[in-house]
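Single chain ahead, by itself, as C-alpha cells, in the form predicted on its own.
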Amino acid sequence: MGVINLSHASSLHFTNPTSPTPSSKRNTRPTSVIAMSTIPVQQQPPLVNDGQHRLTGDSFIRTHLRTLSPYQPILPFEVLSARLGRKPEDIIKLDANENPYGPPPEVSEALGALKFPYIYPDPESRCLRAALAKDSGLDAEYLLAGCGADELIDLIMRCVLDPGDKIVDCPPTFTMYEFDAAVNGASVIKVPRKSNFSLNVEVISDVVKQEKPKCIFLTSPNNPDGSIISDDILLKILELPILVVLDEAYIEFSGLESRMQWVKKHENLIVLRTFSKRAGLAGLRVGYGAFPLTIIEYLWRAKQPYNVSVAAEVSACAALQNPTYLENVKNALLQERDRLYHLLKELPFLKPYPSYSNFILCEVTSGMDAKKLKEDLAKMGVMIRHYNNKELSGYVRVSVGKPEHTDTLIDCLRRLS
C-alpha cells in the first residue's frame, strides 16, 4: 500500500506511512490519497507525448476491450421503420421474441398515474420483491430486481469472476453470456449441444473437473431452439464444483415450475426471469432473480443503487395485479405456437423443430440460403431472426405472434417458395 502525498501542487511522489515523520514537518497536514491493489499491475506503455508515441484515447481503456466485438441487437421499431420506408404498425416483427399483445391494462393506468417520477426510485425495489414472493411463492430475502435479466448476468459476472476466470457456455444458445464474460475478462469455454440440442453433460462434467471454470450458464426453455432441461440433468450439474446460473426467460411457455425454490437447498444455483416475455414490458426492462443467500448478499453490495427505475417497478407491479390476463395471453401464445409450427412443417424448405417456448428454429432446407430467405421477407414487412455464427449457420428462428401475424408470414413463405 501506498499513500499518494499530494500537499505541494509541484511535486507528487508515494511515502511510507510507516517511516518515521520529520520533526520539521510533524505540524503539516497533507491532502492524501491511499491506493491500495491486490492484483498485480502490468507494465503500460506511458501515456505521454514523448515525441515518438502520440496519445490518444483508446490508449485509457482496458486492454481486453480493445479487440471487443460489440454485441449484436435487433433493430429498433423506428429504425426498421425507416429502413424498410414502413409505418410501423405495418411491420410484423418476429425477430426478438417479443410479446405481441403487450402488457395488461393496468400498466398503462400505472404509469400514467406516477405521481413522482423525479424522485429517485426504490434501491432495494421493496414493493416488486414482495409482489414477486407472492407470485412465486419464495420469500423477498432471495429476491433481487434488475434492468432486465440481462443486467444481473453482467452483475453475477463482476461480483463472481475475476479477470482470466472461466465459464461454460453451450451453444447455440443466448449470446449474451459470452458477451458479458468477455466484457469481464474472463474466458470461455465451449461445449456445444448435442444434435438434438440436448446438453452434453458428460462433457461438461470433464471440462468442470480439468478446466475448474467458475460457472456455467444454461437456459431453459434454451434460445433459440426451445429446449428445455430436465430435472435429472440439472441435479447431476448441479452436483459438480460450479455455480449454476439458470436462465428461465421463457419458462412459462414450457409448461414446467420455475426452478427459483431451489436456491433454498443448492448453493451454487442462481434462477433469472423476467418480464419482457411473460407481461409484455421488454420496453421497461424488468428482470428478477432468485439466489441463495450466501450470493445475494455479495449482488447487493455491487448493483447500482437505482438500477429498476420508477417506471419500470410500478409497471412489473401492476402487471402482477392482473395474473388472468397474464395466463390468457400466454394460452393464446401456446396455441398460436402450435399452428405456427404445422404451418413452417408443410413448407418444402424449411424444417422446424417442436418448441416449448413462444418462438420455433427453423432449418433452412432445399437449398435455399437463411439470409436470403430473412432479406427477401423483410422487404415484404415481416422480420424473422438470422444467425451469422457457425453453429447457426442456415438457420432461421421465427417469434410466436398472433393469428393475423401467422397468416402473413406464411402467405408470405409461400411466395418465396
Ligand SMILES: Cc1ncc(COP(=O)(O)O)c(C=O)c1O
Second form
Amino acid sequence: MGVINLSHASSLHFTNPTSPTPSSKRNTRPTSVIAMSTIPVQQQPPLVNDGQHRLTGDSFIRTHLRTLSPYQPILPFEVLSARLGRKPEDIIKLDANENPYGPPPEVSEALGALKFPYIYPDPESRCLRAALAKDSGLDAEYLLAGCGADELIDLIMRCVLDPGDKIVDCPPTFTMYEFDAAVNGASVIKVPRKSNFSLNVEVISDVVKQEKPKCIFLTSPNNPDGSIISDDILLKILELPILVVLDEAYIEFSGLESRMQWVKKHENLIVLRTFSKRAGLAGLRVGYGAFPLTIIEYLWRAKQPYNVSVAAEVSACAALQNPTYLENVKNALLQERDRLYHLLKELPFLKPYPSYSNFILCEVTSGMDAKKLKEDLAKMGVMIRHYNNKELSGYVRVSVGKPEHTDTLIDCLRRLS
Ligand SMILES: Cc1ncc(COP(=O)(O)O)c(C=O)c1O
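Would you generate the structure of this protein in the form predicted together with the named molecule, following the form predicted on its own above?
The next block holds the full complex; its first chain is the one shown before.
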C-alpha cells in the first residue's frame, strides 16, 4: 500500500511513502490537496508455510498490520518523572488536554465504597446510560458507553469498514482516526483544512462523490486548533452519502449545544463524547456516543461485553451527581483560557489561535524552533505538545491548566525569549 497525493480532486498520483516530505509552513500549506495514506511499505516478513523460511512470530500477524507504525502516546507520568528527575507533583502537564482539577469528590467516595469489584460489570452500562439520558435529554436507547471515546472510534470502524474501504480525515486533527483506520485495514483520504482551520467542504463533497468513502471523522471543537463546525457546514456534509462521526470530546468548553439530539433526525450521524475532559476522568476511561437506532444495534452486537469497568461506570455516575462542580471547573478553565491566550499573545515568538476548547494552538515564529522550545520547557518541568507533522510543522499546543500553571509556563517562556 502507498500514499496517494491528489493535487486536484479529479486526478490521483501515487507517491513513495518513504521519501521525505518537505516541511511546509501553515501559510503556504495547500488547501485542496488530498492524500490517501495507509501504511509505509517495508520488507514483509516471509509468509507462514512457504516451506523455505524459518518461521518467525511476525509471519502470523495480519499482512496489513506488519508494517503499521505504532501510535505514539505521551509518556506515563511516572516515566516522565524519572526522565526529568522531578517528582510528578512538580511537573506541569499541559501536553494532553487533561483536566487538572480532576473529578468531583463524589468519585473517590464512590470508588472507595465499591462493594463488588470481583463481579463483572454490567455489559449494558445501565446506570451510566440512565444518568447520561438525564444529562443529555436523549433516551438511553440511543446511547452506548465505551472505554473512552477512543474505544468507540475503533468500534465504529470495526462495524462499518470492510478491508479496503476508505474514510475521510481532515487534518490537522485528532490522529486516532488515521491510526484506527490503518489497524482496520482501511485507507485514509485526507482533505486538509483551510489555512484558518475550517473544513474544505467543496473538496469533501468531490471526494465523497468520486471515491465513495464509507465515513468521515469531524471534530468540533477540533484538536489541535480549537475551531468549531457550524450548523450550516455540518448539515451540508450530512446531506452527502456518508456516515458522519462527529467527535465532541471538547464540546463543554465551546459554549455550544451538543449535537447528540441530531442523531434522531440523521441516520448517518454519530456523536461521540467523553468524561476525560469534562469530568477529569481521563485515567478511568469512560466515553459515550449517541447513535441512530438503526446503527446502535450493530455496535451492541460487536462490542466487548465488559468494555466499561465497574470503577469506570461508578466514577462517571458519581461525577454526574455533581453538575455544579463540573460547571465550576469548566468556568475556571474558560476564564484561564482567556488569560493564557492574552499572555501567550504578548510573547514575540508565539502566535496563538483563538480556541473554543481547553487548549491553545500556537505558531512558533521569529526563528524560534518549536521542538527545541518544547524540549527546553520540559527541562524546566513544563510539558507542552509539539508537532512535526506535515500540516503543523513549527506549531505547539498548550493545554489550559490552573492559574498557577499558566504563571509558571509564562515565566519559563519569558526566560527562553
Ligand atoms: C478529539 C478527541 N477525541 C477523543 C479523544 C479521546 O477521548 P477518550 O479519553 O475518551 O478516549 C481525544 C483525546 O485527547 C480527543 O482529543
